[in-house]
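One chain comes next, on its own, written out as structure tokens in the form predicted alone.
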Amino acid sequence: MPLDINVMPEFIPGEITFAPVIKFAYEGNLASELEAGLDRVLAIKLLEHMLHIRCFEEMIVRLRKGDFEPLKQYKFTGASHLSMGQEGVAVGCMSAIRPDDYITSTHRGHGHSIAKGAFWLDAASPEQLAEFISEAAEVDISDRPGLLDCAMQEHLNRTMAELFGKEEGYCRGRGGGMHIADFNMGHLGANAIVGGSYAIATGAAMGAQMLGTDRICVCLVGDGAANNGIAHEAMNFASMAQFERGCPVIYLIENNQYGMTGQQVGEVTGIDRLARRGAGYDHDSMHAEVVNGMDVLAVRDAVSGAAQRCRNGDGPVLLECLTYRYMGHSLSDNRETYRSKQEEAAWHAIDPITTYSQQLLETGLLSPDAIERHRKLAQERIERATLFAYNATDPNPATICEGLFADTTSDDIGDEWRTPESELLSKPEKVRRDNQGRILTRHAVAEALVEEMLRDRRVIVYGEDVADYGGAFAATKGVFEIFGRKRIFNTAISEAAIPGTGCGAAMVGMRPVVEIMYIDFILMAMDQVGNQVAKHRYMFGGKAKIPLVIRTTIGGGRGYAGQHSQSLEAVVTMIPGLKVIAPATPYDAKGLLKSAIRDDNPVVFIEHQHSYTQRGEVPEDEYTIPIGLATVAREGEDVTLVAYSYMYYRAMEAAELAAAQGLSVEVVDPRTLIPLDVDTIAASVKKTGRLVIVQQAPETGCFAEHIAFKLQECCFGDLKAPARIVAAFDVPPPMAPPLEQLNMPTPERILDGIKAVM
């Protein structure tokens, strides 16, 4: 804990009071607004864009149908979750934000990104305009009205063109969608996993403002994510007090009442308001609102509010906005089976479109033949679009893997990032070494971040115990003291946070480096590792940089037992878009620490617990280490015997133990498990013929398993004998002592493995 923090025990008599939520404060109307200032022009966008919803989730239905007469025999697949009934919230959330301020959405989130966009070309120059349009379309950049007209119609191609899977898609259809983003807009993605985009949209507004913006993130969710655990994580994460301007980020929950068929009042809760649940985060109950969001107006006032907020260093902000899905949870759904008629009939009276086209007419704004009119060109720009999906082009097979990783890093950044020597609390200096040139491993890893820190100030380093503690092996310890708690600091215990907040900060633009403290834990984090760390880059097209290094740590050897001692790397390595490094010595750690903090793409940085006590020799002057590239550790004759890790000094003993009966053993270090260096191996194997692989991990499922079926792939001619595999036994990591070290590959076991290959 910080040392100016005291924590005194009080035990004061008394109550606990919470600050209030507030419940449909907005009473204005159209009149009123217009009468407070709001421009005429952008009232009427209101109902447009809102008509460009409800038109384009029609034709949705139409499609489904068989009914739109062009397309009739059209078999349309992928998402159908639709949120007809829901469109003041889209359109009222998107019109008081600015253009360049970030949202992330939901698999019901057609409205959020037609709105999104719809806002920004409404704002943009005619360059931009012109920019937007496709590059084969003759354009006049002095006629702004037709860009504009241009423009939106180019905006709904693209989004029904990715529905349709098609190149032309935002997400060269690659996402479809319930996962539809375009960066340019600000829009960091829509989410099929429920509640998955809350630590994302928090890093996102935490990055925002690290970078020195005053931009902010509206994280919007349904009603069944509240209830999801990292809606706690990410909320409890951004009212955090070590913010000091508070986290920029607003947590819009869309309750259209129905999770898929699970009611929220009633049923799966024990509250009337999901907005209650601003009080158990921070004093002022994250200036929670209920609103009503059936009412287009509403929802821009509660948003225009909450922004203001956030800019003001008052977030984050919770809004509930009440609202109704018309349509059931799918296309597939029988919304009947759970809701009554009475029920559909009250909530259609107060319909959006309805009301609100009501009061355009009431203020003279439009005449009923003008509302017609906006409604029929929506739908004839909806049918375009779909026409154009249609016909646009189907992805070629053979890139199937394009986009997957990014192949830049910020290896030429210069001087443009440099930590200026005035934020710095103390002077850096390097690690001492011994006589030999050699430190720990762990002082290799905190000197590797301190250099990447100075070099570049998007590098921070946030987790459990990380900051004044230094982490629970030493890793970081010294850091905090160079760049104190802006650069470096703690968060709760909340491993599903820690990497998502981290890929929404490096989706913005920072570079985070985050710490889950051992591998075990990672298992708590996976939805937010394995379906969005590693697949925002895929999914999105290819557009996104995710420049993320998760730290973990492996062991056993310490009885630490089942849940604190587990070598999970195969778990990691089988999820596609992630990159895995596990070093073992001082060199290779710091070297490829470096290298994964400069790549844009998220790296998880496998650290052994008894190799940061292990020495070696580290240079003073700048280096890196090429990710994907191994190393052969020692020559030999006989036998290739393959360890990473802490295996490899494990491997290194063996090696001798086998040089005193005659064996000639030569030892590779992967060093990186994704991308595996193939090659080197592959080398080593033709000239030995034999193959031997050493892991802590079980050896059923793992990733020797992949190596060894590597190596036959492509050495199978070679091979005298099959490839052994040396790891631990089928169990979970024991803590008796005897077992715990039967468990763990020992030189004497790696020993065996040579003879039974010779």
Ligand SMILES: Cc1ncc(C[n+]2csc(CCOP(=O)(O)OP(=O)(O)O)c2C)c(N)n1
Second form
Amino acid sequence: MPLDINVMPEFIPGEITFAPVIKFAYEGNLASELEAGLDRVLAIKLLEHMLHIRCFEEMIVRLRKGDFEPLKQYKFTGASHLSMGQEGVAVGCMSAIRPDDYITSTHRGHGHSIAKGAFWLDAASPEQLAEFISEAAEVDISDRPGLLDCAMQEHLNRTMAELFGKEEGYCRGRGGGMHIADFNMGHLGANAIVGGSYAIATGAAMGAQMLGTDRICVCLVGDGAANNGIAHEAMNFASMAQFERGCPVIYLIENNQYGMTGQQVGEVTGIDRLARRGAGYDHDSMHAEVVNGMDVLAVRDAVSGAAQRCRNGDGPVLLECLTYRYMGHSLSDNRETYRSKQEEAAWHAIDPITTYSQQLLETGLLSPDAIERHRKLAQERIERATLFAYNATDPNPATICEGLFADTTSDDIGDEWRTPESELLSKPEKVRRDNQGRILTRHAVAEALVEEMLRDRRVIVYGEDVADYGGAFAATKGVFEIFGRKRIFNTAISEAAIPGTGCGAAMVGMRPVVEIMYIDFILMAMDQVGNQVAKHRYMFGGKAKIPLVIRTTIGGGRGYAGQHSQSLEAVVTMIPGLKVIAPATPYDAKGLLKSAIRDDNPVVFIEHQHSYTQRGEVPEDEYTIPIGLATVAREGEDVTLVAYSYMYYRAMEAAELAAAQGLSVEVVDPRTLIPLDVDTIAASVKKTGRLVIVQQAPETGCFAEHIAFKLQECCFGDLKAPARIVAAFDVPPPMAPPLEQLNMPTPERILDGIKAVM
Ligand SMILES: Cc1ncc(C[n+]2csc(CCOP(=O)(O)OP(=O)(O)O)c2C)c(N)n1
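What about the form predicted in complex with the named molecule, after the form predicted alone?
What follows is the entire complex, opening with the chain shown before.
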């Protein structure tokens, strides 16, 4: 079932033209907006929330300088990336989207977070406000203004408390100012990796659409971030022609003219406006627009239009809002080396708060006194929030590990999410067993995917060539024919966007299974896997659920050499927040993949290309295998041999060789690397008194070292000899057959290891 596309040869001369990128199209002002029906209360809120942001950040400057009298001696240690000057973007944007829409934000995101929460509260019901306020018993539910006042104070308290690293902060002080999130309000997290949120926002938008909602996601990024590789991968992903409806994501570049100090125009890019880049992604140039980011109403207008497009299925949209940060990159940057006073003065002259206040005066909405009262109220709220944060609770050191993993699964969903038969393109059949009930590991993987996709329509599968082709190793063969492109689709060759979008989609309720063809390529995805997927739960206070499976494969032994044969499991096992599974047999692959899909945590599921063609018994009846449980694959008395993934087969052969020499070997396959079942291995070592660990990876810094360490911790007194590791050499896998064969542990090399501990 190929896509209906024409790739016949065509060489017709002509010119490629691009849909125009509009700039500064907004011609309105407050008077015209009021005439067109802008709510007067909302018009004032725009000022109020810009003032909240400005006062909040002025307070950080005061704290840093010791200028806030009550806390003169307090040493504020958190990050200080201030967005003063950019308030029009944050407030214009958040006022234009719905409270239930999503955003992702940046290291300079206090404004985004304050404004997102503020407009959420402004739209909240009295019940929602009462629920939000921690001291709800003391407030009168019939007094909405009083409730809102309390809630706004609490919002600022929680924001400031997060900057102070306190338990009452939005993320329990685990994230701090650069990693603030509140999922209840649709804030999917600020990101201190420049550009890190591009794919997450894209996946969240895709997920929201797949779940049948009309929620959108705004991806707020800086101009510097627009030059990061993930920007390209994500924008291409969002623009893929195979999506029937456009991905409802708005990439909002907050162009404050500088990265840290590097200037976008004239220095670090070759273009004037970053919005031009929209032309590279789709025929509409992503509806790209350049907007005056110093004008809150212009931003509001552009984001409203973009949001409408997205809800109509006409996304993605690219907006570039031109603005300016008044302060340095952080408070340790005095700005003098790279910009002039004259330039700063020119931007100050069009300050978003001053110019908007002027319009409020001109339209008679507020008097000078009223504006001053709003400023004072904002300042008082911020001062109260600061004292609240100062007096709030320091996290208890005993809770340091709390929140890393969710302890929930989708095991109990019943039929709620079952795929209706009407959505199936063909009848799912079990893979045909041989007369011993056996199938190949790759069949077991496909069968697990089909069963879980039937059971839960939130399970989607995507990656490179996984759809009609069935995957580079045929492990997804047959899935496309049953579910079609809505549930299993090919992506571009974008290793970072694949898990990154998976993370975003998982955060909003999908359960993606994504594929990275070879584990070697995961190094191209390591920011997304290591900094985003792995950290989004803990860093945001243990609130996010990320039911994402990243399937990948190990190769080797085929002469593919350094970049297609590595065993890089230790790259992922070293990052807290990921579960890592590396099964060997068809039975384990199926049962563990099903558990991984149902787990509410990110799982890296490592398959082995040689294991794919191993045959084994797999029942047709439903079963799962708990994550974190090792198996004793062969019992023995003299030596414990620990081996996982394809090395399990080599270890079993080595055990046979050893038996022929009178040595009784117990083979333990951990199956799951994180969390590691130390108890089962320890029970075996206590019995045998000897430990050999086999692995395909090079020795230095490998996962086997971790196993050896954990076992000596609990079995030191039982060991009759030091533990031994049989591993690859500390070189990239070589191509030449004699070298490659030597490099990958053979049964004979493993036998040598066994003899050495005897
Ligand atoms: C991937 C990455 N590279 C570098 C940095 C260091 N850094 C932090 S902020 C920043 C500038 C980012 O510029 P931009 O995206 O324009 O956002 P702005 O700071 O202007 O808001 C840099 C280089 C980082 N945090 N992440």
